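Listed next as structure tokens is one chain, alone, in the form predicted alone.
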Amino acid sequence: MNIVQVLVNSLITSAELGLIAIGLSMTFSILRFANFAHVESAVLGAYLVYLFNVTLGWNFALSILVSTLILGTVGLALHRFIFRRFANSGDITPMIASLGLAITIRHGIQAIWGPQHVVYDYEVLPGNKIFGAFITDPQIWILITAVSAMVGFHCLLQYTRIGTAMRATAANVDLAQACSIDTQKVILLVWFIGTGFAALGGILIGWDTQVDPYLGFNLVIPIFCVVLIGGVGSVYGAIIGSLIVGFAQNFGLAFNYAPLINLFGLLDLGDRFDLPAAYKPAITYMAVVLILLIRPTGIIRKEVS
């Protein structure tokens, strides 16, 4: 097992999952419902980049920027025309509505772009060798982009008045309103940033691999597992959870289980036994179970702060 290569792959996976999970945690911390359509927004953002970059021939970086801003605006529209109407309906009704919306987005994407995989138009270069590990130029930019977005959001959250308003609204909406905070504007900003982060995460995944209409279906369980591990509603918990899931997935697949199994005399597997890639979700579930057994509320309990 090339430890450095596994570390690199783990960081890339964590960066991609973390951006999407941050947006999901943001909306949950204030609106208090599980938004299943959030992950499909990531896929829609990835396909918009394909539209601008491949179909229309735009510059790749410009395509990413415009797609992220468009999806942020789509988040505002979803709140305005759908989810705001369920403000006093508890958490079940908006959750079911988001599930229906997720299915609509998924099949809408398939109807427009077809069921096949698509890839972006960018120059493919040989990988860079760093301490024995190979990392491509897109993967380097994925890490830079994800870390920059997370640091920028941290600065917004901790060092600006709007960040203070967001943290106050997440902690107690009624008390925030009593302190003259315009919570409706805060909610709109949360939708814009959260959906934009989802789009950016989906774009980075598409840049690293490829995009297909069922990408969201494959991501929804890992993203919710990240949120559960980190602590539901905690932005910083989502970052920690993404690191745990990213490292668990990659180390779980790279680990040689043969000596461990042979040690107990269960089976004779020879010198090498690796889990197939199809077991990646099982590794994620196991990480969730182990973390929640130790800390049922997740790593961090607080919302947003």
Partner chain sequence: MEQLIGFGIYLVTVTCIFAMLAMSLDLQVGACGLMNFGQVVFMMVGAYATAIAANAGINPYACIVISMAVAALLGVVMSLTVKNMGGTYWGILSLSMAELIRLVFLNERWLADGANGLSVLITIPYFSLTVVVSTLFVILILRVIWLSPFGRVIRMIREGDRLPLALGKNVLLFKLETMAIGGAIGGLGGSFYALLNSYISPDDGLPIETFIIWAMVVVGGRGNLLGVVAGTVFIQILFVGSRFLTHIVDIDAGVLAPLRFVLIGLLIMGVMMFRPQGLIPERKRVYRI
Given for the second form:
Amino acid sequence: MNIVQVLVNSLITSAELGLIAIGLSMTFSILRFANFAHVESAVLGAYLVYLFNVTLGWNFALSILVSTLILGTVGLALHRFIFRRFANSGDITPMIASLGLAITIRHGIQAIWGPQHVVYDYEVLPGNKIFGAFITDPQIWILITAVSAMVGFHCLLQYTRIGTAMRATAANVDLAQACSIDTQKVILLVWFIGTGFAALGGILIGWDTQVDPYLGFNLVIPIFCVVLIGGVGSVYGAIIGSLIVGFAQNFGLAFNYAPLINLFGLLDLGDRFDLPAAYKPAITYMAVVLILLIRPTGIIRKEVS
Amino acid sequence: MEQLIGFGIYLVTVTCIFAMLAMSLDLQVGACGLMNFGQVVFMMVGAYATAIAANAGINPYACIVISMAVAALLGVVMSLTVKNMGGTYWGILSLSMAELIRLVFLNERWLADGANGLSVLITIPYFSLTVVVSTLFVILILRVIWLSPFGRVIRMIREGDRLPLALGKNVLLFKLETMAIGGAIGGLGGSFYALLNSYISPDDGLPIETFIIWAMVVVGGRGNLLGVVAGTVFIQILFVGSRFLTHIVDIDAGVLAPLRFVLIGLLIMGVMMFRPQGLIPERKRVYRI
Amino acid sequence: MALLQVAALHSGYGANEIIHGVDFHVEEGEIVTILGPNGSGKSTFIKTILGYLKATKGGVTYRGNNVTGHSPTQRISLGMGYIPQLFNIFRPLSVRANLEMGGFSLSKQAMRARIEEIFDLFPRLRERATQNAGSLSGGERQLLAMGRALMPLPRLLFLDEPSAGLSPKMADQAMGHIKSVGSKGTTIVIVEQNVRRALSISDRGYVFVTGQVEFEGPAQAILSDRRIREAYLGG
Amino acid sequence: MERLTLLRRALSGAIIALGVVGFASAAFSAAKGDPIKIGVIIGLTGPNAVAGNDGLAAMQLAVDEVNAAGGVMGRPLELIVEDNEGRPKAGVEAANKLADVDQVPVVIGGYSSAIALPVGLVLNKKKVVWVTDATTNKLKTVGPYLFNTAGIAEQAVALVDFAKADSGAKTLSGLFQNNPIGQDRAAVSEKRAKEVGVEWNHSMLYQVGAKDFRAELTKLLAAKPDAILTDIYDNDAQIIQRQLYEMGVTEMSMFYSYNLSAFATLPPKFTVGMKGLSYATSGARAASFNEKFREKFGRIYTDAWAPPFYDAVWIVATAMNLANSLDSTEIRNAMWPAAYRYNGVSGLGDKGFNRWGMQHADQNAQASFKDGKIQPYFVAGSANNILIFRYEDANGVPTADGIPLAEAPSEEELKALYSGN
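Having seen the form predicted alone, could you now give me the structure of the form predicted in complex with the partner chain?
Following is the full complex, with the preceding chain placed first.
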């Protein structure tokens, strides 16, 4: 087994999950409901890039920028026309509404673009060879974007006034209002950044793989797992969560468990005990079960009032 | 005409089965605040228990009882993971447990023929009638539970552990009992599901089914049995009724199919926007302690 | 003219009305205590005044402005301040960030100066400036809550049960702090269950029972009225 | 057996001739009157949406042709299409609706066995003919109203033989989707590999719809098998091929696919040297189907099961004409002779049903990718690229399952076949 390749694969998986999870974690902590439409926004963003880049023939980078901004605005509209009215209805009502919205977006996309996958106007090449492992340019971009996002979010939340206001709003909305923080503005900003960032994540995943209407549907549960493993509302939690899931999925399959099962030489039950690939999705779920049983509020324990 | 009645009977039967699953979820969510995102696992395990037992030649009625027992036991096991976990955290944990169980059924061909699933070649006489009567019985039982002291305590737990703990209630025990009852009802629904379709496969236990059951509960009205039944009927009508679009709208079936879901999604969202507490909301009562 | 004038106020949660027509006023510079048994609507009342709940009937006039329809944020910017009962600090934020949030509407310079003033007022907070608020002791949290609320120099400060969860000694200290803040010119409304301690620093008091004002008068009068004490305030 | 083949060739020739005459006279004989409705249950949304839409398109193409050629009993044929949403529950709901409300005598569809089986059970109970192309061996057990126009899993051993003969592989690995068809393929391939003395490394079963297959692929390549068998569909095929290419696999000749058409829309460089089985094997007739499909829908189909769906419509239309009735049992009885005479676009055109209503034989063509296009492929030293599976005994004589029936089995015979149920 090429361990460097497994390592690289792990990092890419983590970065792809993390890109969307960071936005979801932040919006989750402020909006306080599980937004199932978050990941569908990612897919919509990815399709918009297809529209601009392939159908209309725009420059790729420009397409990404415009699409991300449009989706950020879509986020504002979603809040204004749909989710704002759930401010006092607890967390379950908006969750089911977002489920309805997700169904609508997903199938709206299929009605427009069909079920077949689409790809961007981009030449796929064999990856760059680094220490015996292959990594492609889009993957490098994904890693760069994920790391920049991590640093960017950190700086936003820690060193800017509006970022601190976001953390304050996440911690205690009533008190934030008592501080004359315009929490409505904060929430709008969170929708804008969160949805725009989801779109960016979706676009990059689409760039690295392909775009189809079920891109989000197949990602939504793993991403919720990542967010909750890490701890809702913590950007660092989302990063740690995605690293855990990414590494567990790749190393979980690569590892030969024979030494463990033979109790390191005490038994001789065979020399290969691999985890069947069919159980790859189970790795994420096992991680959720184990981690939440040990730490019921995720790895980064947030002190929320 | 006879066939239309047959379709009506089928719809009533399948709606009753899902009403049971929805009421079981409502007992956990609407009453006890347990955000079970893995509800479908009760149905799947119940259906598989019936299928496996039936293939072993066990009496159909005994199969139903076995299904209820197995699902109730699963409910107990799941409740042991709740502890003081927050709503969505346990939601994802329960979803993970449900998916792990489904993956075992999917991947272990020796257990239940893997992805191909199991046929259930037994029937019980007056099946649809049995399902309807069982549903009414479940409604009655849940109504009694709701009004009982037990029901009052679990509704108190829904609002947070603090008050019931302060009153000296063993919160975990109550959650365990709730999950066991919810599991048994879900297992009953699952057993009927297997008998209705004569078949069960891992695809019947996909997470999407859980979310549809959730929509039934929330659209109908959490914490109100009548509301939950109404929600089940509503969602069922959405999914089955929208099939008749084919007869009204003359566009390509490949485009109509996703548009049908656009409509379903919009209607679910619309009900939530304009009736956030559901079609028939819970009547809040004030209790003096 | 009164600083705050409330006339025939009705409010509650949804269809469930809790406040049934309350008249209430606060004069500039006063310390006023709202008393009453559990469930008498004291917290609901001040949440309505602050705009967290909508008044179904009646009006709130503050410094001559009708603020009945204003949002909490608007009222705060007009100079109201509010320290909620239990969740009154941002636990994940540092002490300094808490104060910064308190002075969210201030300019950068004014904020820095104001934080120094708060640190001078409560030196304990200066020692803990970079610590997470969640790690403070109960008394320090009360100080921080107060400091946070004082950041924008409010003219009218509402405190919801400032002594809740504090030991008697710390509760006494908290009252001392409140009194000293009041003596610097801030008008204060306290909601309290601990009658004696709150009234001892107050000018006037209101007694709420089932969403209505049962009695209103000078603090000393309430303290010395055995009938009121026995009927409503548990001695 | 020789005589049988000759007879069938002659019959096929006659049918083709008839078909040509039919098309020639199409202009005069286009169907008129109230349409005759048959049902379709297929996945138009959900995980099988790509395959479902391809299958539906193939059926629509066949319906157009049937109607141009005179329709069914002189009336046009019409499809009532129901989406199975990729959920067994939705499939069963649709089956009940089609049987009870629309009261169609025949329903075509399927794809996923997890849906085709419960739908088949419902339709058999209601005596509605169910024509599917699902692959699980269990289809045999459902009942006498079920027909299958594609080979079932136990017939799909040809790829192992192909890979062994072509590459001389000593070890094989498999990469299959983790669903009924993939699991069946894995089991059948592994069994066959052991039979022909090839070491079976392992079967890698991947999750349909996932976007990240690098862990699976890395492990697959690390085991260094001589050849890799794959059963990959639709959107997954694109990503898997791309990720292989990105991981430095620029030459794909070690890959043998059960479903070569899944890769037909890919950039040619992703499929260099890739080999596998093509199900649309019936020469000019299949080529013409491919061309007509592209013309009508402006795209090529990527699902191997689109041609058998096209055949299914034609067989049903023929059966209805033969039965000259809308009674489902009479149509069912006409299904055997209809398929016996019909010359299809899939599986060498020979679509005869055995007594179970399954294909009596499964025929695939060996093919490979050249410049992104599927071409016939011949193993070195062989002039034949058609792989036929037929149920035979040790002496090469077809067993009962390997004989196509020209007439329906008797009721008693059918009852005996399904008496276990």
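This one's a predicted model, so the numbers in the text were calculated from it and none came from an experiment. Positions refer to the first chain, counted from 1. Here, rigid core means the biggest group of C-alpha atoms that superpose within 1.5 Å across both forms.
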query: Residue shift check between these two forms, rigid core fit, residue 255 Cα at least 2 Å; finding: yes
query: Residue shift check between these two forms, rigid core fit, residue 178 Cα at least 2 Å; finding: no
query: Rigid core fit then residue 111 CA moved by 2 Å or more between these two forms; finding: no
query: Between these two forms, how far the Cα of residue 125 shifts once the core is aligned, in Å; finding: 3.1
query: Distance moved by the residue 278 C-alpha between these two forms (core-aligned, Å); finding: 4.6
